[in-house]
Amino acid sequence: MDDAERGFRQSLWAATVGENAHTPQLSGSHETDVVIIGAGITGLSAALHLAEKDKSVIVLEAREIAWGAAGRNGGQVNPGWKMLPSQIRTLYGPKRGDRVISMVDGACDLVFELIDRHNISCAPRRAPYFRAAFGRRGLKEVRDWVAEWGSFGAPVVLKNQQQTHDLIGSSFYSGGMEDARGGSLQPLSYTRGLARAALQAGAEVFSQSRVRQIDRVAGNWRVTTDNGGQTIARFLIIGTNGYTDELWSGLQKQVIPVASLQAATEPLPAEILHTMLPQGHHFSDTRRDMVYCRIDENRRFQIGGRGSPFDPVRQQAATKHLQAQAVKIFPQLNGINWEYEWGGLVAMTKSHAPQLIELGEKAYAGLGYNGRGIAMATMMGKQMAELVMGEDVAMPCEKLSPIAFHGLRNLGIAWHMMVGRTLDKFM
């Protein structure tokens, strides 16, 4: 088992997930309306929305359903982007920006609507997202969030230090912000549930079917897998996000993959459980070297944060710094056993906004969710499905624009982490 595989198999989600849908390996030749590469949240959301509109769809996955970020993330269904609404309007212009803001505002709702409509068993919880403010900079950040999203009618509330302590059970932070649009779930179960829903709607999903080549033949897209399977399609969608490789020239350089590691404890005893996140909130903090935390449905405390840029999927003792952070924030965790550690890759973009890329005629990619993957990947899949259907979508289509000096990305990440940790000490 290699390190990347271990980062999937040893996760809390792999240990608690239900049965997987049957998805055979692609063999022979097939024809379809749409071929989708990647059976993560993006690809499966697109497949489900297309199949529900009577399009024939084939999804091709190199490993298994949700093997990438979809099955490794923190399970937080977080609202918004890292950007504020004013920054979204600046990026896209007032008219387009307001449409994007409306789309972003509805992304969490879309996740829970799909869960309800397709009866997806994934431990969904609609408790609010909490943003914990660290220092003066953090307090400004949460105040700006409440002011801007509140002006669009979002259910956001500013909390002082005592209220923050009461909500999360820690005196580590200076205050915070509650956003009722958020929620949490078991991400591997959610993604497998999307696959089952897509299959029931008529889509076909094939695993262990790594794509080797994409080419254009007689106005269609021909996709060939390693084992010789072949699919001819009118439309092509790529949804590989942080695991994008060199299959499509230049696409890999649209994003910077950043390691995100996580650890989970044994089930907490009652005397500790009632002192932490008593109302079911999940949270992330405003530090540059941020962490994010929650307690799952089995009473396990979970924390996530950045890993090494030079060894992004290493698991052996890789989360000791996160465990130390957990005890620093919640001293009551001192002495609690940690049972799981795992990791994967988050795809970051230069603008901190997701990207809908027009790769060519009737060919699209959606990627770069910047830590908001569950909600935004689900919405991006829907956006690309609507694009295939000829509808006017909120997200603008961009052209490939590779990040400059992409080969030096790991040095850049390491520098950013070092500077961020230093500055956090003075906030």
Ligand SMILES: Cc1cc2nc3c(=O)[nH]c(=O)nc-3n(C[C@H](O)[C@H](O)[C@H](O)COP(=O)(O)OP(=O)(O)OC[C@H]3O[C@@H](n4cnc5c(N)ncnc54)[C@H](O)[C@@H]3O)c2cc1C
Given for the second form:
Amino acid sequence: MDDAERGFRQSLWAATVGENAHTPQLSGSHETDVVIIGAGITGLSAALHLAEKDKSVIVLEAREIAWGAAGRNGGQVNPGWKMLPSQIRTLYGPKRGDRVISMVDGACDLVFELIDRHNISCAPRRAPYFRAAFGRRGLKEVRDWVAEWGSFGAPVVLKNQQQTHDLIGSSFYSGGMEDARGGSLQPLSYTRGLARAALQAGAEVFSQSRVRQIDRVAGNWRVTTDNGGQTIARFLIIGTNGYTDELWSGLQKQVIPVASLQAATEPLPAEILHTMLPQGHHFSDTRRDMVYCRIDENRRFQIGGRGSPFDPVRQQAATKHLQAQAVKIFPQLNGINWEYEWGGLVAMTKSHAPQLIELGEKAYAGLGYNGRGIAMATMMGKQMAELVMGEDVAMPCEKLSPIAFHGLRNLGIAWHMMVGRTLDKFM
Ligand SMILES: Cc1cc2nc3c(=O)[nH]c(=O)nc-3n(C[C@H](O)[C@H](O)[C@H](O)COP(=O)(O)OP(=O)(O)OC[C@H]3O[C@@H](n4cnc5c(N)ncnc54)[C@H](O)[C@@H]3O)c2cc1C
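Same protein, different form: I have the form predicted alone, so give me the form predicted together with this ligand.
To see the whole picture, the full complex is given below, headed by that same chain.
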């Protein structure tokens, strides 16, 4: 088992998920309206929305459903992007920006609507997202969020230090803000549920079918898998995010894949449980070396944060650092056993905004969720499905623009982490 496979198999989610739908390997030749590469949230949301509109759809997945970040993430359905609405307006201009803001505003609702409509069993919980502020810089960040999203009518409330302590059970932070649009879920179950819904709507999903080649043939897209299976399609959608390989020239360099790690404890004893996140909030903090935490439906405390950009040994050290952070924030965790450790890749973009790329005629890629993909990848899949249906969508289509000096990214990330940790100590 390689490290990437271990990162999937050893997760809390793999240990608590129900059965997977049977999906065969692609063999022989097929024809379809739309071929989708990647069976994560993006690809499966696109497949579901297209199949519901009577398009024939084939999804091709290199490993198995949700093998990428979709099946490994923190399960936090977080509202918004890592940008303020004013920054979205600056990026796209006021008119387009306002359409994007309204789309982003509805992304968490879309997740919970799909769960309800398709009866997806994934421990969904509609409890507010909390952003815990660290120092003056953090307080400014949460104030800006509340002021800006509040002006769009979002249910956001600023909290002082005492209120923050009461809501999360830690006096580590100087304050924070609560955003009621969020929620949480079991991400592997959610993504497998999307796959089931897509299959029931008529989509076909193939696993162990890595796409090796894409050609334009007589106005169609011809997609060839590792073992020689082929699909001819009028439209092509790529949803490979942080796991993008060399299947489309330049796409891999559109994002920077960054390791993110998770750890989960044994089920917490009642006397500790009632002192932490008593109202079911999940949170992330504002530090550069940020962490994000929640308690799952089986009473396990779960923390996530940055991994090392380098080898597995450093990954173990990064996990230990994460567990030490947990005890620093919640001293009541001292002595509690850690039972699960896992990780995966998030895809960062230059602008910090997700991207919908028009790769060519009738060919799109949606990626770059910057670590906030449960809601936005679900929405991106829907947006790409609507594009295929000829609809006018909020997300602007961009051209491929690979990141310069992409090969030096690991050094850049390591530098950023080191400087970030130092600066956090002074803020
Ligand atoms: C540890 C971790 C914690 C996270 N926590 C959160 C969180 O709490 N909240 C949140 O909103 N977001 C979180 N994220 C981010 C979120 O998981 C992602 O943004 C989201 O899963 C992206 O979904 P996706 O479908 O685009 O990509 P992925 O889920 O990564 O799926 C891409 C798929 O493409 C397949 N693939 C790649 N190349 C090929 C090929 N050539 N042929 C066929 N298939 C291919 C891969 O095998 C993979 O299954 C986290 C991510 C990680 C890694």
